[in-house]
Structure formats: structure tokens, C-alpha cells
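To begin, one chain is listed below as C-alpha cells, in the form predicted on its own.
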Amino acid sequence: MVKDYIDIRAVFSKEGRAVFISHLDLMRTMQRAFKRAKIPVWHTKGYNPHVYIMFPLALSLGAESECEIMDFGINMDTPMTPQEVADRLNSTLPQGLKVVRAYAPQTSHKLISAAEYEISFFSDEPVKLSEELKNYLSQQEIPVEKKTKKGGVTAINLKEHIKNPEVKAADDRVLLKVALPAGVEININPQLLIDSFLSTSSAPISNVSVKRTKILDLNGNIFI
């Protein structure tokens, strides 16, 4: 079957008030942005045609990101360059959403393997909290219960899935940089790690924030 559209992949940030836009509302927001920007986005065929937009890795509500991915198509009879698409979208997107770059996708989303996060724990006792977090991460086993796709739960050793953790204490917060599995085979929500650690911590914690900073492929490179 010959394609009648051009594949485009956009990387966008989701920050500020936009973190409270749910995944479903994000889809609607993008659809409206395409329409207002007069971008000839491709529609599916059949009895109920609709705009084709795909987000290969959904972001949890309340989390920020520097690297969200959105795949879509542009009608071939009215082509646009990826840069023109990005500029037009940015002129219509609400505050907190911004297309960082757009290009022809080079790999399948099935090759997504992991994501890197910055998790900030805010506390009046950052030194104590930092030591607790380091001790928590140094355990040989971190047993947790993870929800399955079918609605059940399964027991896993979270320690096996935590990669390259870095802990830094500064001012009123402790920053944890960490990579977690993400993709088709297994996906670990950073909230699972957060909840597990908080259940063991005695240091006062006023707030926790999460930012996704990178999406990685099977080779540990930036997913493109």
C-alpha cells in the first residue's frame, strides 16, 4: 500500500501549568492546535476518519518533560517541512507546551527502552533525606508491587530496574537522577519508586516533582 502522507515526529516539552493536562486532553489539545495552525495533518481512512496522532510513551499527570514524542502524518498533496510544522504548532499551542524539534522519524517506537528522570524531593532536612535516599538505593532488593496491564498486581524487585542513580543535596531539595525501563517490554512509572522510598523515609518532605529528561533506545542512545 502506497502512503499518501509524510511521517513527522515532533519532540515537545510539557512544563508549568501544562503538567495538569491529562493524556486524553493532550490529544484533544494537539488536534485543536493542528486545526488552528492550518496544518494538513493526515486522517485515517474508513467510515469514521479521524486525525492520526500517536504518543508512544504517555506521561503521568503532574510530571514535567523536556522530551515528549508525538508521531503524525502530513498529507502528501500539501507538504510542509518539519520546521514549518513546528513553527506553526508553537504559534497555537497553550502555555507550557512547546515543540522543541520536528523531523522524519528514524526508528520505530518499539525500540524505546528506557527514560531518564529528575526527581526532586523538597525538604527542610536535605542532608538527612539525601543519606536516607542513598541508603534506600544501596539495598540489594527493593520489593514492590506493580500493577499489570490486566489490572492485577505482580511483585518485582525494583532494584533490578533502577539504572545509573545519582543523588545530590542542595538548598531545600534532594535531586535524584535515574533511568527506568520504558517501552513495550516493561515500563516502570517513577511514582512507584517515589512511593516506595517515601514509605521508608523519616525526613520531612514537603513536595516531590518529576521531570522526564531523556527517552532512550535499546542501545542507550537518545531515541530518534
Given for the second form:
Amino acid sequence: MVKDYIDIRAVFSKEGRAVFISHLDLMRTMQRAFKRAKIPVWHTKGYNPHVYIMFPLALSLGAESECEIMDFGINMDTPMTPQEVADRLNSTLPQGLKVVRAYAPQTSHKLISAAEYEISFFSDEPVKLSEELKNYLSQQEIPVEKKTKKGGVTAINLKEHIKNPEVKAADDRVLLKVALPAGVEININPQLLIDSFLSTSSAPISNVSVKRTKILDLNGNIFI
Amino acid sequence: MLKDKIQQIALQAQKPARYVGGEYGSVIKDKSKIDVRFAFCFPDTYDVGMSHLGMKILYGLKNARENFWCERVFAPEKDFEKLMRENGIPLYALESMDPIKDFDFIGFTLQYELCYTTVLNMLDLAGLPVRAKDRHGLYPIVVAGGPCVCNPEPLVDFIDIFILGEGEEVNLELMDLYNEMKKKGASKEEFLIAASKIGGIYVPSFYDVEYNDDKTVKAITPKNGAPQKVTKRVIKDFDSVYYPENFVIPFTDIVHDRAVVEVLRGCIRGCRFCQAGYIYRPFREKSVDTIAKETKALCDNTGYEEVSLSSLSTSDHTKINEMLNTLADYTDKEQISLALPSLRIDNFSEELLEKIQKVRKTGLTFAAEAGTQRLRDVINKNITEDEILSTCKTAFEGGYNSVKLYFMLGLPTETLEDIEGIAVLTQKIVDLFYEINKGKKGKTVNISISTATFVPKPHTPFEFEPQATEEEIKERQKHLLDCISTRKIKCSYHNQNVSLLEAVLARGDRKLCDVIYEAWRLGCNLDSWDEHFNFELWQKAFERCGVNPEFYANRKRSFDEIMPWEHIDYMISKEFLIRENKKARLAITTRNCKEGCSGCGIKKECGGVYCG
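For the form predicted in complex with the partner chain instead of the form predicted on its own, what are the coordinates?
Let us now look at the entire complex, which starts with that chain.
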């Protein structure tokens, strides 16, 4: 079939109450926002045409993000600039979702290979906790069990996958900046690291929050 | 802050998006500028409640007033309720995340009897005494509306005010009155007295009920100047009644997740078992222009990819074809699918079928209700076997290969012959399919029969009738299975205990308040969910209160018995109901409103299309 649409990629943030929108729900939410915004978005051609959107990378329920990605098409016979698409979407998205920029993608989403996160461990004893976290990260091997897609579990060494960790103690929390594999090949959910660390830690922790800050390509550059 | 606390624990619950609000279309106001705050409670989970059209209408209606703020509240699932109770979080409204115990009104919509314990649970979760007499301050005033308030007596201990009939006008009148009296520093009692003067407002504590030795009602006596009978409210000019231009769009998948446009209200048919067919009278409809305008506004504003037409019988709209053509022009262009539930067999034409097909080939569902013509005449379900078969023929020729049929068991005058009739009729449909698809390879048909136990309801000609007992129903279910000889037909039943409880609560009196309270104390909540329904606890509650459920469900009531809802006037006269009941016994049908008036008691002034 002749391609009758122009590819657009949008980067959007997800914060506040929007962190409770699951991956599946996000699809519906965006489809409706496109309809409301009267964007000439490409529809699937099946018996029940619907707005076509692709989210190459899922985000865990509860996590914030500054850099979620979605790919979609704009009908070729009714073109619209990426900027206008972004503006229109922003006028109709629910609170907590915001398109940061939109553009014609130059690369395939398959090139996504890692993501950077900021993980906040809220605690009354941030100094103690930060020491624990540094010790935890300096281990030679961090064995964890990872769930497989087929529903089983496989043992992996988490240490191999943790890239560029930075630990910083603040007044009420310890902040961990870290890059983890993300994408088609291998994907490590930051929750795996959090759970693994929490099981070794003795400092009191009242809450943990996760924010995705960057999506990276094979070379460690920001994916565009 | 409560909001932060809720967000912290929400992630531990299933589908947390149901508990945090923030949906597109939800209305946020500055509470310092609000005179009256209304917590609209749906006594079931978010997924069910958010699908309910009445709530969307009243939410929009109240929020259209600058000084009112209406917010949504649903019952939490049991996992989240546990988290709320453990963390000291009271029931809150989704928009402001403020506790509802501080609101001016807490309003419940009662759509089915099995939500009653959930109402109590929500009041308790809000941190309020569940009994009205234990809530002394002016606010919150606990109100309830919806179809079940046509017999509100089983809930009178818990609710301050019942709102009878259609809510678009009376809700605003009530809130305006409250606003005025709150400013004057009125007491709850003073407000209730003033409210009871508004048409359609029923203040149950202003009525004394006496009983005879045989436990039937002896007399219902009003006090404090309350009217002898409270008459339901009806919107006379239905075409210009308020309709929302936007909905709150949920993040999570709910039961009916689509735009809905109400095309008509009331029903012309008068099926004798159907409560909705009587309590929503008279039949009124919106003009094609209005329907088209509302469809467009709603689809534009919500972004839904599907719109559904809502009514008791959409094909009874006087301009159905013009309406569908107009709507299809718009929905085709916008790539929106148009769903038409509630079509009747007798006017299900090829043209109509084509229109539904154009958008989506969903399953076909027919409510045949009874297996023989005699019994269909008894219940005044005016369709013939020929009509059923010719509709199936049209459908099969159009490529359908599955049909779902609804029947009731335990209808008045039913015999085993009528049960056999269900199997015979269904077999004819199977045979018809193979006749039409003769010689075509790989064509197979699926017919599912869903049977429900008949529940006699107030304000219907069968309000006098006993419900069939469990033994009788079991015998009939077994007979039906014995009569079915092919595996193309699948048969399913409703839970008998659920039907019994519905029958008790639907026609119950004030003595059931204690039973409901006891059942809730024993742990009953979200009874409409199979996984939560616990009949043993209900049985225990009946025993402890010394109330016999059979007295309400399985007893034949005489025509001169004073019903517990005798003072609740839905404009259908008792004389009419008795006349219809007698005709039912003789299997004589009654014409529909379109064919001619049968004198049900609805006044001409109510704006019915066929009234006078």
C-alpha cells in the first residue's frame, strides 16, 4: 500500500496525577486527545478505523517522565506542522501530560537502547541511606531475578546493566541518577533495582519515586 | 495533605487511575466561591458508575451553575477500601479530593436494589453515621434518586430526602432552597420541612407507617405538613432539557466507554413485567436537530470514537430513519462508529440493519422474554414468532451467525409448556440459519439463551404477583435443558438467590432497613458483583431481624392491599395496574401508546408525544 501519511514523533512529559495512567490507558487517552484536537492523524484502515499511535517504550505505572516518545502519522493530503500538532495536543491533553516537542523523526525507534532515571528515596536518615546505597552499588555482583516475557524468571547480574550511577544526599531524600538498558533488546525496569536495594537497606524509607529523564540511543546520546 | 496521602497509597491498589481523579473533562472550581457542594455518589465501582448516563447529565447540570460544585464519588474496590481504612483516609470526592462528610449534599443514585449495602458502606467510609436520625447538623444532607426510589421504603432509615422522577429541575430547586436556608442559619428539620413542599421531594421521616397483624401495611400518615402522596417529577419540554456537551473521560477502561446521546425518554410499549416501561412514562423524544447537535458537540469535545444512542427503545423514535441518516453523515465523515442498542424486533428493518452494519457488526440480542405466544400475550410483549423469525432471517442473510436471546422464567401463569416453547422457538432459529446457509461450507450458528428469574416490581401490573420459588425455578430450568437437543444452543441462568433478594428489596417495606443494616454489618458490600455476593450473610441478617424474605417475594398480594409505596406516586394509577393485571390473566394484550391511549394515568400536561 502506498504510504499516505507523514511520520511525526512527539516527546511528552508525564507527571502529577498522570503517573497513574497505565500504558494501555495512555493509548486511549492520546487517541481521544488527537480526536478532540482535530489533528488530521492517520487512522488504521481496518473495519473499525482508529487513531494509530505507537509508544516504543513503556513506562512503569507510578513513574514520572520528562521524555516519553510517541510516533504517529499525519495524513499527507491534510498536512500540519509538527509545532501545530504539539500546540493543538497541548490544548486538549489532561493535566500532567504535555508535549515538549514534535518533529519529523530521523531514526527508527528500534535504536532506543537505554534510559536515564532519577530515583528518590525519601528518608529521615539520608546520610546513612546514601552510604548504604553507595555500598550497594559498589558490589562486584548484584544478583537479581528478572521476570521473563513468558512469565518465568531468569537470574541476571544487575551490576552489569547499571551505568553511570550518581548518589546524592539531600535534606529529606537520597537521589540516585542512573542509566539502565531500555528498548527492544533488553529492558531493565528501575523497580528491579529499587526492590533489590530495599531488601538490603536498613535505613527507614517512607516513599520512593521514579522519574525518567532521558532516553538514549546505542551510543549513549539522547535519542531523537 | 489528604491528596498526597491518597496518591501514595493508590499505587498499591488495582487500577489506581480510578482513585485519583484528574480526568479530562472533570470540573475543578475554586471552592471559596462556591455556595453549595454536592458529592454525587454512585454506589458501585468506578468502572460501573462512570458508565452511567444520569450521573453525567446531573454532573454537567449542577456544574453549569457558577455557585454550585458537583463532584464524583464511587465505591472503592475492596483492596482500596482496606488501604483507605488502614491509612485513615475518609471517602473523598475525585475532583477536590476533599472528604465528602464536609459537603452540603451527599447524593446517591439507586440504579439497582443490590447496591443498598454499598450505600451504607460509603456513608460509613465517609465517617458519617449511616442512620439519618444520627446525623443532626444541617449538612451533609443525604439524598437519593434513580429508579429504585419508586419504592424507597427499605432505605428510609438512612436517607434524608428521596428525589422522585427526573432530576434536571428538582435538583437545582433543592440546592437553591438549601443555599437560601443555610445563609439564614436554618436547622436540618427546618430545611426538611421546607424541602418537602417541593414537588417530587419525599422526606421519609415525615411519614408514620402502621402495620396490620398479618404484617401488611395498615396506614401511611404524613406529618409536618408533608403531602399525602409525593408525585414524581417529569420534564415536560424534553427537547430543550439540559444535556451535557462534554463528559468526564476516564483513563481506565470502563463498562461503557463512549459518547452517549439520549434520544427519547419513556416507552410506549407497556410490557407488563417492565418497571422502566412504566416509571419513565410518558414517551417524549428529542428532535432530529437536537440529537444531531448534541451528538456533534459531544463527539467533538470528548474525542470518543464511538457514539451510542440511548433510550428504552430507539426504533420507536418517530423519525428514526431521518435521525440515522443525519447521524451517519456526520459519524462516517469523522470516522466515528454509531451504536444502536435497544432495537425492537418488530421494527428491525433491513434498512436499519444495514445502518448498524455499516459501522460495526456486533452481536444481535433479542429480548423475546417468553417462549409461547400465549405467555408473550400475558406479559404484553407484543411480538410474534413470525416477527422474531423474520428478523433473524434478515440478520442471517446479512451475515450474522450468532444471536443472543433473553427469556424470563417464573412469569405469572407460566407452565412447563411455555418453557418447552423457549426450546422450540430457539430450535426454529437454528433450523432457519441452516436453511439460509444451505450448501455453504463451514457455516455454523451460535445461539445463546440467557434466562433470568422474573422479579415482580412496584408500579407494574405484576406488582401483586408472587415470585416463583427456588424449587419452581429449578424445575423449569431442568425442563428447559431437557428440551434442548442441540449443542448450537447455549443456556445460562441468573443466580437465583440474587433474584430472590431483588424481589424482597424491590417490594419491601420499612422493616427491611434493619435487615440491610445487619447485612452490611455482617460484611455485605458490592452485592451486585458475583465475587462479593454472599447470600448466607443475607440469610443470617433476615434471621436475626426476624424478617421472612418469602413474605415479600413469594406472597400473592391482593388488589386492595396497601403497598409500602402507596404514597409514592409515579402517575400510573392503581386502577390501571389492576385492569392490566386482570387482562394479563386472560392473555389479552394492550395496545401501545402510539396505537391509542389506554389510560395509564399519566397526565396530558407531562408532554407525552401520544398523550391527548
